[in-house]
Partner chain sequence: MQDVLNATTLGSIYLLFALGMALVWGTIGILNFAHGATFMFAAFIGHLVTARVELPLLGVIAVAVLVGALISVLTQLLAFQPILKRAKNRHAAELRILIAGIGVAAIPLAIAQRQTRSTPFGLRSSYSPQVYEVFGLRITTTAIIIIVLGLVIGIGMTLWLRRSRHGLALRALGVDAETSAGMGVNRTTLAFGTMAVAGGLAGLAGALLTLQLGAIAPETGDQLIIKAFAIIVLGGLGSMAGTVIGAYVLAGAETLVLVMNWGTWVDAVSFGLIFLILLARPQGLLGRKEVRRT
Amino acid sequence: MNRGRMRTNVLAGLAVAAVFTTAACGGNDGGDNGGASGDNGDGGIAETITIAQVQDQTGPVSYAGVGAKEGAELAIEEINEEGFLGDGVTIEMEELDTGGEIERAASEMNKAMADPNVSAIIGPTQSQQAATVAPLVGRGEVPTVFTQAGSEGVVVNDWTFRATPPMESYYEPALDYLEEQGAETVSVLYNATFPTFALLGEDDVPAMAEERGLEVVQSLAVQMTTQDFAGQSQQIARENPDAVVMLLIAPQSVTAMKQLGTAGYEGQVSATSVQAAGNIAAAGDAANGLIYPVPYSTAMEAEGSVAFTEAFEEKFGKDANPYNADGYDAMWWIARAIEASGDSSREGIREGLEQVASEGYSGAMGDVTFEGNDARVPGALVRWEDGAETLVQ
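What would the structure be for this chain alone in the form predicted on its own?
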C-alpha cells in the first residue's frame, strides 16, 4: 500500500468513527427508519418524496456533483409532470454539499440519514468519500445510489447501489483501439491519490495492455495536489511511447495535455470520462485527437440516450455530459424502484432498486444492466476534436 492510500484509509477510518459517535449521541431516535417520507406503515407511496443529493457542489471535482444535480433535476421534472408515481405524487430533492472533503461527506450523509423526511440518497461521487460513507449507509439503512465513485468498497451492503459503471468495466475499448492502430508501447500517467485512477493505473491498464501485447514502458504516479506536469511530460517525450494513458482529474488533464505538447510528444493520448463534459476544452488545440471511453456521450445513438440528449438541451440550453446522465439515470432508477415496489419507504425503495436492477432498464446511458447492485453499460469510445466529441467506435 502506498503512503497516499494509507493516509486516505486513516482519514476514512477517523471520519467513520466520528460519524458513529455523532449518530450515537444525537442521531435518529425514532427507530424504524425514522418515519421517512412514505414510511407510513401501509406499503404505499407518499404524496411528497424527498431524495437527498449528498455530493460535491464546490471543490476540485464539483463538476461531477453539479452535473449530477442537473441531470437529477431533469428527471424529477419528467417524473412529476407525467405523474409517473401517481396523481399528485411529487419527488423533491434536497442538496447537501460535501465540499470535496471526506469528513464533511460523512457529516452530511449522517445529517441526511437522520432526517425522517429523506427516503433515499444520491451519494458522493468521489471514491474516498463514497467508501467512507458506504458502511454508514448499511448501519443507517437508507437506500443510497452512488454516481461515479468507481472504486472498490462502495457497493458493500444491501443498502448501497451504483448507477455509474466502474471505469475499468468499460475502459477496454480504449486499449482495443490502441492495439488496432498498431501501438506497441504505452506510458501511464496517473493520479495515485484518486482510488479509481490508482486501480486503473496500477492494475487494470497494465493487465489490459499485456493481454493485447502492449508494453507499459513507463508508469508515472502523481498526487491530487500535483499541478505541474512538465517533468513527467519531458520523461514521456524522451521515452516517446506510441501512446499515453492519462488518468487525471479534469484540471490536471488540461495542464498535462498542454505540457505534453510543449515537451514535443506527438503520440496518441487516451484519457477517461473525466475529460468529457467539455472539461478538456481549456487545453485548446493541444487536446485535439484525445480519445476516451465514456458511459454516455451526446454522440451516442441509443434511443434512451438520444431522448435524454434532446431533453437536456431543451431544459438547460447546453449539451449534456456523463455527469448529467449519471444523475438522470440515478433519479429515474429510484422512481422506477418506487413504482416497482409500490412503496416509498426506505425499505420499499431498497427492495424496488434491487428489483429494477434484476431486470435492467433503458436510460441516458443506453441499456443498463447490473452485476448485483452495480451498473454496467457498453459505453462508447469518443474522440475530442475542435471542441466536440465524435464516436470512434
Contents of the next structure:
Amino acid sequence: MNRGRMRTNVLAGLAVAAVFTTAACGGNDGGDNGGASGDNGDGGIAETITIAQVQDQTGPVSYAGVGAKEGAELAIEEINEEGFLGDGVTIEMEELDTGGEIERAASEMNKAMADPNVSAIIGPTQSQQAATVAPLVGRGEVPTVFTQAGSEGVVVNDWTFRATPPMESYYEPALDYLEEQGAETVSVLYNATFPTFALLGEDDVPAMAEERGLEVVQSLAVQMTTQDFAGQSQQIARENPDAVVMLLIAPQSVTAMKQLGTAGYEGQVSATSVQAAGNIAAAGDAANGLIYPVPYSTAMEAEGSVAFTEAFEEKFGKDANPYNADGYDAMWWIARAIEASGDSSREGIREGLEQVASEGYSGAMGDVTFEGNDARVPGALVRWEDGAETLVQ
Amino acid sequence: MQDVLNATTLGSIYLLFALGMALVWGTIGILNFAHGATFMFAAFIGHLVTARVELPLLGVIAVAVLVGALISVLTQLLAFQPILKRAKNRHAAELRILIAGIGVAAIPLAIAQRQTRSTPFGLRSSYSPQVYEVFGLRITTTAIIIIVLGLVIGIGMTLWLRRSRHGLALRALGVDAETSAGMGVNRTTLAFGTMAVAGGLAGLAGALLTLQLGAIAPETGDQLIIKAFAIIVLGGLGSMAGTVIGAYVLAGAETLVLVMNWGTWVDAVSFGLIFLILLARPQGLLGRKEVRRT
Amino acid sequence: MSTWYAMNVVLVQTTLTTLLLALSIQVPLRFGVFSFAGVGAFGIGGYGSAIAMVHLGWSTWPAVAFGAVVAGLVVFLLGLVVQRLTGLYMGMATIAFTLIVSVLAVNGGDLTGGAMGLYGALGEISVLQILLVVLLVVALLHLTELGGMGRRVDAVRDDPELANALGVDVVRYRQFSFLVSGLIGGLAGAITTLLRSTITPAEVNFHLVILALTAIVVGGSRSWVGALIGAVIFVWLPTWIGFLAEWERVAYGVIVAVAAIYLPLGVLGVAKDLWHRFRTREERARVAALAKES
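Since we've got the form predicted on its own here, give me the form predicted together with the partner chain too.
The complete assembly is shown below, putting the previous chain first.
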C-alpha cells in the first residue's frame, strides 16, 4: 500500500512539473505580446475600444469599485451617444473583480494586460493592490488609470495615471476653515494602521496645523481593529480642544462621533471623504455639524460637477458619491486621451493621457489639473446636516 | 477611575460576545468560527427590520436573539451534526468543525457585504441612551445594560453549569461524550439546545454592541472572533469563569495601552500578555488539565 | 497555450507560493503541533527579503535566502519557548506571535515603512525558479512521508507516548518541525513579496492563517499532495466560479463547508480512494465472480 501511495505522489509531482515547465517556456513570447495592442495596430481609432475595469466588485471595499463602475458606465453612455470619438466608435467596459485581495488584483490585472483587445485599464482602488500592480503595468506597457489608491508607490512609471487626488492634497481647506472659526487647539484621532490616515495623521495634518498657528494638543493613534472609542472620546473631552481632526474608517467614524457626543465633547469635528457616500448616516444626529473635505460632492457648483450630478441622478435615480465621480472622470479622461492622440492603441492612449493631463480638464470633480500623471482638484469642504451635505462657504 | 469603568464596559462587550462561543466549546466541544458571522447577521437582520418599523429596545433585542439562535441551530443541523456523525472520534472532527465554521461564516458575511456594500449599519429604536454622571464618571444606559448583562449571564452560567442537572449533563459531555451518552444524556438534543442558547447570546451581543457602538460593519464579527478565541484560551478551555476573567484581562490590557497612548501597540501588548500567561500557565488561567487533545 | 499562460502566469505563481505557505502550516500539523507560526514566518521572510533589497541593496536570491533563514531561526526559537503548550493553546500562542509580527511591522519606522509597508522590492524571479524551489522543498518533505521516517512522524503525531517508548525523541522532532515551518513560511513570504514588490503589515493577518488552514484541510492534511490540491483549489476557485459574480463568495462558503463535512480526508482522500478502487477493480471483479459461482 505504501508503494502504491509513493508512486501516485511521484507521478503527480512529475505531471505538475511538466505542465509548469512547458508553460514557462511558452511564457517568454507571451510576455512580449503585451506591448502590441489596439485592434488595428498603427494609429487610428478602432471601431470598438475595450477598457478593463479591474477593481473590487465584491468584498469589504466593493463600494469603491462598484461606485466607480457606475460612474464609468454613465461616462461610456455619454461618450457613445454623442459620438465623441467619431461616428460608430464605441467604448466597451469589461469588469474584472479583484475581490479585495492583492493576489487577485495582480492576477486579474495580468489577465487584462494579456488580452490584446484591452486598450486601457482602470486600476485597483486599494493602495496595496495598486502598488503591487503598478510595476507590472510598467512592464506590460498598458496605460492604467487608478482611482482612489492614494498612497505612494502607485504612480511610479510612464504607464501609471491616477484620476483621484491623494487625500492630503485637498485636506487644507478643512484646516483653513478651523482657523477661520478661531480654533487654536486641535486633537488628532487617527487610524495609524490605515496607510492614508497614518500619513495624514502623523505628518500632513500637524504640518498644516503648524502653518496656521494651530496647536496640536493631542494625537491619538488607534488600529484597524479598534471598535470602542469611549476611552479616546473621554480623553478628548477632558482635553477639550477647539477642534478634532478625525481620520478613521467608516464604522469607526460612526462610533467615534456618537461617543464623542456621549463624552460631552462639543467642539468642531473635521473628518475625511470616507464619510461621504452616506457612510456617516448611521450616526444619526450625533454627526450633525461634522465637516469634511471631498474631491466631489452633489453640493458642488462647478459646471462639470453639476452636469455630472444631474446626469447621474437621472440614470441611476440616486445621488452620486465621490466613487461614482472617480469612475466617471477616469473614463472620460481615457476618452479625451484617445481623441487627443487620435490613436486607440495602448501607446496612443498613453500619449493621449499625458497630453490631456498637461492641459487639465473639467470633469465631475470640477477643474482638474495635474502634477505629472497625478490629478489635483480644488475639492470642496462640506458639512453633514440631517442626512445631507451642504457646501461650507 | 473612568478608565477602569471603560475597561469594564469593553470587557463586558467582549464577554457578551465570547460567552456563547465559550459555552459551546466548553460543553459540546465545538469551536464555532461562525459565531462572529452569527453575531453580525443577527444585528444586520435587526437593522433591516428596524429600518421598516421602529421597535422598543426589547423588541430589537428579541429579533436579534431569535435570528442568532436560528442561524446557530441551522449551522449545527447542516454542518456540525453531519461532521460529528461521520467522524470516528472527536479529535478527527475538531479541525473539520473549525473549517466548516469558517465556510459557514463566509455565507452571511457575503450576503451582508453585498446588501450594504460594507457601509456601516445601525439599529433604529425608540430607545435612546441617557448619559449619567456620577462622581465625575460618565456612563450611558447602554453601557450599564452591557455590564450588568455581561456579568449576570457570565456568572449565572458558570453557576448553572456547576449546580444544575442540565449543567452536569453538559459538563459530562465536555469531559467524555461516549460515557455520558451511555448514562442517559441525550447528546443531540443537548447539542441543539446549547447551540440555540449560544446563537441567542450572539444575537444579544449583536444588538447591544450595535447600540453601544452606533453602527457595525459586516466585517466587525471577524475582528471580534479572534479576540473571543484569545479570551477563551486565556481563561482556559472549558472554564466559564475563566472566560469571564479572560475578557476583563484583555479589555484591561487594551485600555491600559490606550491610556498610555500607545495606540498602535494595542495588539502587541494584549497578545503579548496572552502569550506570556500561556507560558506561565499552559492550560490557561482556570483550564482543567487536558485529558489529551494534542 | 502561450496566451493562456500569459493571462494566468500570476495564478501559477500564486499557486506555488500558496503551496509553500500551506506547507509551512502543514509540517507542524503532521508532527502533531498545532502551530500557525508559519504565517508569522511569512511576514518575517517577506519583510526580511524586502529590507535586504531596499535598504541593503542585495540582489534577489540572497535576499530571499536572508528572509527565509531569519524566519526559520525566529520560529525555531519560538518553538523552544512554547514547547510546553499543546493543542489550541499552542494554536493561540502562535497566532499571537503572528499578530505581534504584524504590529512590529506597523511600528518599525523607516526600516519597515510603517503602515504603508515597503515598496519597490521588485525581484527578478521566474516561474521556473519558483518551481525549482518548490520541487526541492517538496522532495525533502516527501522523504519525511516515506518508510521508517514517515512512520516515526506518524507516531510522533498520533501517539507521542508510544513514539517515546520506541526511542523517538518527540521533543527534538517537534522542535525540528518549527524550524522547517519557519524556513518554508519565510520562503513563501520572501518570494511572494519580491514577486509583487510590496509588503504591508495588513497582509500578515488572521485571514492568511485561515487560507492556509482551509487549503490543507480541504486538500488533505497528511501529505504535501493534499497541500498542493488545496492550493490549486483556492487559488483557481475564483476563476472557475467567477461567472457567479456577486454570489461567488456565497459559493465559496458553501464549497468550504461541504468539503469539511463530506470529505474527511480532503480531496486527496477521495482521490486515493478512487485510485485504490481503480487498481483493485479486476481483483474485486474476480472475487465477485467467485462469490457468484460458489
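Nothing here was measured: the structure is a model prediction, and the numbers come from that model. Numbering follows the first chain given and starts at 1. Take the two forms, find the largest set of C-alpha atoms that superpose within 1.5 Å, and that set is the rigid core.
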| property | result |
| --- | --- |
| Large Cα move at residue 204 between these two forms, threshold 2 Å, rigid core | no |
| Is_shifted residue 271 between these two forms (CA, 2 Å cut-off, rigid core) | no |
| Displaced residue check between these two forms: residue 117, CA, 2 Å or over, core reference | yes |
| Core-referenced Cα shift (Å), residue 99, between these two forms | 2.6 |
